[in-house]
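Next up: a single chain in structure tokens, the form predicted alone.
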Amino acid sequence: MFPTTKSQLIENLINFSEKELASYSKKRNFDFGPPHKNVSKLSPYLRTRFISEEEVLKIAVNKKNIKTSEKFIEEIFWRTYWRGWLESHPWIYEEYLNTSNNQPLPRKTGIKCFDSWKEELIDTGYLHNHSRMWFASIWIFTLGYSWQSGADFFKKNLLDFCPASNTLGWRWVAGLQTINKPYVAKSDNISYFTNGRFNPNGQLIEKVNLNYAEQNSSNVFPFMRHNKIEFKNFNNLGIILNKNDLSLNHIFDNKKMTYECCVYSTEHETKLVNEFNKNIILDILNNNKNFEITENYNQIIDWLVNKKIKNLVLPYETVGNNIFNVKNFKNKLKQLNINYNFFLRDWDRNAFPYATKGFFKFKKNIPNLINLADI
């Protein structure tokens, strides 16, 4: 389901756009099971920007069908919205990390749909979005596990794990994101949207009463747009790609700028996810013979010194995605007299300020954001 070459990914995207996009709005909530042809399965690539949001929309959507593709466009923006929302509520992620208790994974529960989704996630690194919601609801309300432990399970196994989407999605199901309004899985809904594959009638807790205290939102941090980088003074330029952005160099290619580039690769605890990540990095290296791979900070420092880098560009790090925005690494850059910048894409720069409240307020700005992205 998940190719690890850019050429195959684009071919799949074109095929999806031609055959499935017209019916996406009607079919997207159905989980027909693997290989999930009715949805794009782009999330693992958008997570790392192996392909960017702009590139996806320019391939899949044109100005003639932008209205009929409205739901697909909204789904692309959901991931952006979650990241922007967490930027203005960073303590939410800290609370999750501090209360994560890593409960053991339930074995066979006897709930056929839940057990099947658990195995699918472990085997493929993916679940349909609707099934993620059902799974989370059953995990919390029927089985009685904490939402944090469920978020941990997804974090370990998802190819597309994103701190914002994962944490806030589990909070939403639990009734914390929209206070005391949980998402409760119902057997008839599961039966309908799985086309009869599953029907857990009588197996689920389908009525939930919550009494969470209202959360204090007075500490929301408005997103402050970072100053744009002035490229004209960039000599001895270096770019480091990592799982936060694996196509950042394309922006500099479009500006016809000369640069050195390395890709920072990190290990993941799950073999499936680790192999997927390494294979897409291998594709980048195969298509850019002058790129180098680094696997730890010392190798990066050696690369910076050997290439005589004086100006360094790093992918912007949103909440939960810290890699280089740490004191020791930044101090080392200062010792080497390297000017560094965490590059914020215009896509995020334009969208994040609107992501402080609910998605329905955010989505009113999507037409303008699409125009700003020149789509």
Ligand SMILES: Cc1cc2nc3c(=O)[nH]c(=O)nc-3n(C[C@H](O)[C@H](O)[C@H](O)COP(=O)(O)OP(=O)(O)OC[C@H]3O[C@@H](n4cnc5c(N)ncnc54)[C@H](O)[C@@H]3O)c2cc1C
Given for the second form:
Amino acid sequence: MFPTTKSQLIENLINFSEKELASYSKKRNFDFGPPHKNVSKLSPYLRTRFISEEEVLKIAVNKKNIKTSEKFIEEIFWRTYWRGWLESHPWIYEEYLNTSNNQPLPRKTGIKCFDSWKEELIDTGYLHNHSRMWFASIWIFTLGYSWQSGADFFKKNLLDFCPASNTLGWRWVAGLQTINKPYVAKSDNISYFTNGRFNPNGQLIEKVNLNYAEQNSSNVFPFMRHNKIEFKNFNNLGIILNKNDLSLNHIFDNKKMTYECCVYSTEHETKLVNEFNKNIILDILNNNKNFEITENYNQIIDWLVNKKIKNLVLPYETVGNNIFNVKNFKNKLKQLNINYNFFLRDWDRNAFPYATKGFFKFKKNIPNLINLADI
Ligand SMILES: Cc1cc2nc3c(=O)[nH]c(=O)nc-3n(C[C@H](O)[C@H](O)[C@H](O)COP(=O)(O)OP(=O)(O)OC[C@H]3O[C@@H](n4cnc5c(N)ncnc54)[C@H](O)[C@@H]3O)c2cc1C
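Rather than the form predicted alone that you just supplied, could I have the structure of the form predicted in complex with the ligand?
Up next: the whole complex, starting with the chain shown before.
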């Protein structure tokens, strides 16, 4: 289901656009089971920007089908929205990390759909969106586990783990994101949207009453509009790609700039996820013979010195995604007299300031954001 070469990914995307996109809005909520043809399965690639949002939409959407693609475009913006929202509420992620409590996980529960989704997630690194919602709801309300332990379980096993989409997705199901409005999984709904594959009638807790206190809205830090980067005077330019953005260099290619590039590869605790991450990086290295791979800070420093880098560009690090935005590393760059810039793509720069409240408000800006992205 998840190819690890860009060429195969693009072929799949073209196929999806030709055969599935027109019925996406009608069918996207159905979980027909693997191989999930009715949805794009792009999340592991968008999360790492192995392919960027603009690239996806330029392939999938053309002026003729912009109307039929509206729902798909809106879904693409959900990730942007969650990421932007977490930027203006950074303590929410801290709170999750601090309350994550390593609860032991449910083994066989006897709830067929739940056990099956758990296996699917472990075996493939993916779950359909609707099943993530049902799974999270059963986890919290029927089985009585904490939402944080569920978020940890997803974090460990998803190919597309994204601190914002995951934490806020679990909070939303738990009734914390839209306060006291939990997402409650219903057996009828599961039966209908799995096309009768499952019917947990009588097995789920379908009535939930919550009484959380309203959140203090003064804790919002509106996202400050970042200055656009000056592309002038970038001599001895180096770019480090990492799981936050594996295609940032394309922006510099488009400007016909020369640069040195290395890809920073990190380990993941789960074999399946680790192999997927390593293989997409391998594809980048195969397509760019002059790129190097680095696996720790010392190797990066050696690379910077060997290549005589004077200006360094790194992917912008949103909340939960810190890799290089740490004191020791930045001090080292200062010592080496290297200017550095955490590069925020225009896609995020334009959208994040609108993501401080609900998605409904944010959504109104999508046509304008699409125009700005020149799609
Ligand atoms: C509890 C829970 C946890 C989740 N955790 C993650 C996570 O860690 N990482 C992650 O990428 N997504 C997460 N999601 C969102 C969503 O389930 C996946 O992005 C989606 O299932 C990806 O499948 P797809 O690419 O086939 O989606 P498609 O329906 O084809 O959508 C296209 C793209 O739109 C974006 N998208 C669609 N729905 C959402 C959504 N609800 N939130 C954010 N982006 C969306 C994704 O980038 C996706 O690739 C979570 C949802 C829930 C309910």
